[in-house]
Amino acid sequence: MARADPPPPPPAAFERRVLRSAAEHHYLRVRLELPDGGARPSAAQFKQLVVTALRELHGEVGAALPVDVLTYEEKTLSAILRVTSSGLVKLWSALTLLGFYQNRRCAFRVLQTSPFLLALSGNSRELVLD
């Protein structure tokens, strides 16, 4: 009696998995550029400028987006913002398209973004070796 060969193994099944960041918040390091100088916004005015940018592009719904200014340096006009991950694109686009502050030209530059605040603590491009 001939012995039957075992059945061939099933073909390998490949599964593509795309994982979105599970982080609740995203952090952005931004800088406000005022080419003509003049008065620099205080921390409260900076926050109001961010809310204004959201309102202009996304209306009242955009203005209601929870955005926190974690740090703000008036000297350099740079800040770290925290936004819910679902609102990252809205905030980024609103900041990018803002063009005026107190009837003067301005521009926001998004320098870094990350779901981890610690990632914004240092920038390897600014590292100075002794």
The other form holds:
Amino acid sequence: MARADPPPPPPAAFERRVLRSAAEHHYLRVRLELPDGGARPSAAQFKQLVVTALRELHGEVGAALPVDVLTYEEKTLSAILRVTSSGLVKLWSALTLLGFYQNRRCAFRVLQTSPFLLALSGNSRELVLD
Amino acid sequence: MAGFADLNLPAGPDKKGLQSLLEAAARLGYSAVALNHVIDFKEKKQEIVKPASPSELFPSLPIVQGTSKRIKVLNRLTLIVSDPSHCNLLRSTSANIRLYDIIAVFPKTEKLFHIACTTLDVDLVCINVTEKLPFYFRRPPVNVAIDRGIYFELLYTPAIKDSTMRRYTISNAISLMQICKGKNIVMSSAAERPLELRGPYDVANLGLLFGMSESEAKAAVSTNCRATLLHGETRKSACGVVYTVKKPRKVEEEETTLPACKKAKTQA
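What would the structure be for the form predicted together with its partner chain, rather than the form predicted alone?
The complete assembly is shown below, putting the previous chain first.
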């Protein structure tokens, strides 16, 4: 099949810019769901639980991931976690696959994730729209 | 945009448990779930029962979080086949099979996997995630399945329950990804309790762990589920289904609110 040479491309009238997310950290707002009447973890136990989850799925390398618990409310079992952006998928998947706390079932609900801490102050998904 | 769906909630006799599962799924943001009826041919006396209509089972379905719509409940039939003769049931035009929205097969051997991908009239092929794969996936049947619009189903609840199963889930998923390259995957739960369910974004993130890209992972909980459902609907019709959606009407007031001077300019 004969093919004509394509005409030379016109000079680009645009400039390509790639913006990578330069955010160093990602923030997650999570809530721990426990069956009724179970022992509630304290802040230290909560951090321990997160590290255990990371170790279960990703081993020692996962456990060494820099994760901080910024706030933790024992009453509602909700917390804000900070993790380096490269470790977001690891932390999130570890939380997803965590199924037990002290041999009782539990579930982590990741409510929001954002590279900006301020974004966690409101949740558009909870707005009642009509 | 297709809403999120979970195509595998085990349908049992426990109505109360099912109701709490539905409520949990709606709260997590799933807009459609499928109740799974399993038929294992190894056990004797397995009859395909007529699925109960969801409106009979549950008088009031919960409202999906973030919307004002009620959750959609579908019926799904899963056949566990370990012998080629079991597939005859699918070829015969059994009246009860037609009542299910989605039909899935769980092939136990490589030969049956090949048959399921290439000839059987099904919507989903289940992938074993609780034990080591008894065979390797090969490219030809998988490619045929992708061409025919059949999807592969991966379950994630076994991975939450047990660390050994977690290992098998991840390794089987990765070996499937190498062949199908992240296309035509559906991820669903098979959760028996509300605490085993995970939110759609959590599941999509899990897809990244299995080696999918971000868009493929999100499609595995949204658009691919919808495609499976539509594939199931084509079985009931002669050749296909067409959906029409009402287009929101453009507000024509914009023009009238423009200042008079601007209008005159465009006409001149």
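Positions refer to the first chain, counted from 1. By rigid core we mean the largest C-alpha set that fits within 1.5 Å across both forms. What you see is a predicted model; the values in this text were computed from it and never measured.
Asks: What does the CA of residue 11 shift by between the two forms after fitting on the core? Give it in Å to one decimal.
Replies: So the C-alpha of residue 11 has moved 4.2 Å between the two forms.
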